[in-house]
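What follows is one chain in structure tokens, specifically the form predicted on its own.
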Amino acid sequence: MIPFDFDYYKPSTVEEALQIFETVSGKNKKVIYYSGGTEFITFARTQTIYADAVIDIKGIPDCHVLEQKDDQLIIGSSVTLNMISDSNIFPLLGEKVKGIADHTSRNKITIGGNMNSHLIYKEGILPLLLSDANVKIAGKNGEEVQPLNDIFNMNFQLEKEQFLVQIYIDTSYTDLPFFTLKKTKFSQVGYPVVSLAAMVKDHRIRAAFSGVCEYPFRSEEIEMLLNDSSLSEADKVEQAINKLPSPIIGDIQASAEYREFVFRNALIETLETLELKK
């Protein structure tokens, strides 16, 4: 159950979904978007969250678009896991999301809910970091298109009046090779200790990792140590180790020594699995 009572607003176009946030945040209300609803429901039981209004974008046409159109895949805000990894659209997105909860979760889990998500890891945006995807980005200015690893530094660079309407990926990203990989303390379904998706383009491999550090990334500096035909396995890892952005972390998942342990076997399953596709 919810302690606290909130305004619902289901608008219906993304204009509508702005004038409600201006209006009601006008009132001196707290007002957040809402999507899947998975995180808000669960962090509101416990009082994480806490908010005035809530801003339903699921009745937004835009935000539920997932198709190729031209050269571009669409993928909307509020298509859920399941219909990603489903449509097999994208698919290293598809399998990456795949690992993200249990099943019936990821029916409500939107990809926008998880790129935007209250936890560290974020996992559905590593993929998207590496096909340097675009994103709308709805707000006061109107709709504006970005490269999405212009926007996310660590989270969504967002204003409180924005949220994301649609993703575009160019479809020549597709069918690249790839790899994806993830370890939990436990089942496939839980947080991760470390999760990685990488993928071979103009013959170079190209990786983003979550569970990590504290955010989700994806590294030049550690793109440039696995694709130097100079160094040897081992100093390739060792080099990408510390060329991390942040320190590993360490927490009920696992300690920072075992994360290590864990990134340091996934790099070379990574480089085994790739380096043969570059």
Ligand SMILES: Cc1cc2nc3c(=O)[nH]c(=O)nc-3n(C[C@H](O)[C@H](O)[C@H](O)COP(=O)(O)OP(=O)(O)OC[C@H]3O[C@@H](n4cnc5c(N)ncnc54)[C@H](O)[C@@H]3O)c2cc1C
Given for the second form:
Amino acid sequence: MIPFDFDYYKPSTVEEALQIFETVSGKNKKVIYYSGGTEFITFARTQTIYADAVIDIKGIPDCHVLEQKDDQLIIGSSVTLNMISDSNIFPLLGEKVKGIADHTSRNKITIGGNMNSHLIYKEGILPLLLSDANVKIAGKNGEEVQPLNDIFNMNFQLEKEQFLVQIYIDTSYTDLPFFTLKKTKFSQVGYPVVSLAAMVKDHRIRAAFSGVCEYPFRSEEIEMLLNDSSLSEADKVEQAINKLPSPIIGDIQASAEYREFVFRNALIETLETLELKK
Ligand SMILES: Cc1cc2nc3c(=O)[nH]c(=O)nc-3n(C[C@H](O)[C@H](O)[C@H](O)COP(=O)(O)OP(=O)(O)OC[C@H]3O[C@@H](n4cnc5c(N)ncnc54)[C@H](O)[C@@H]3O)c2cc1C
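Can I have the other form now, the form predicted in complex with the named molecule, not the form predicted on its own?
Let us now look at the entire complex, which starts with that chain.
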């Protein structure tokens, strides 16, 4: 049971959503956007999140788009993880999100919710960082399209009233050779000890990671090492560890030492799989 009352709004346009946000938050009330709702409900039950009002963006048609238009894939922020994997519209993204939670939860969890989660994993973002995706953000200044790599730095850098409407991916990225891996503590379903997505673009390996540090990331420095033909495989991996953007985390899933061990093996597997496809 959720131990507090909150108002529920379901706008049918982006403008209406922003208007509701402004009006309700103007009354000094805490308002949050709501997509699949799984995280909000879970955290509300344990009182780790509070809201006076939620704005359910699932009523906005733009947030439900899942289509290819000319040379762009368009994915609405309220599209569920199962819809993405079932559509096979972007195989790397489909494979990556298939590893998140169980099938029933993936009928509810949305890509926008995953990318804006308060949890550190946000695995769905990894293929999008690799494919130079753009995102449409709605806010005070209307709707703006920006490169994801600019607006995502540890977390989505959104103002309070802003929300993610759509994701755009150039179709030239969708059939590139890729590799994806997720290692968990026990079973297939679980938070990642290490999660990785990698692809080959222009004869170079690109790689992004989740579960290793406090946030998901793509690192140009690590990619340079992985593509440095003067280094042995062992040196690439060794030096990549030193280029991690922040310390390796240790928690209930795995100690930092074990995560480092898994990360090393993940890089070796990536190199062995993708070197041949460069
Ligand atoms: C059983 C289970 C297992 C899980 N395992 C994993 C895992 O292995 N890896 C992983 O990465 N994640 C995992 N998760 C986490 C899950 O991906 C997140 O909790 C995700 O936020 C849920 O998506 P949702 O659509 O239900 O989000 P919601 O509850 O609707 O929203 C979550 C947060 O995102 C914000 N938000 C939602 N949509 C938008 C938007 N369009 N624009 C701006 N902000 C927005 C909300 O305000 C809220 O703060 C798991 C969750 C469950 C329930």
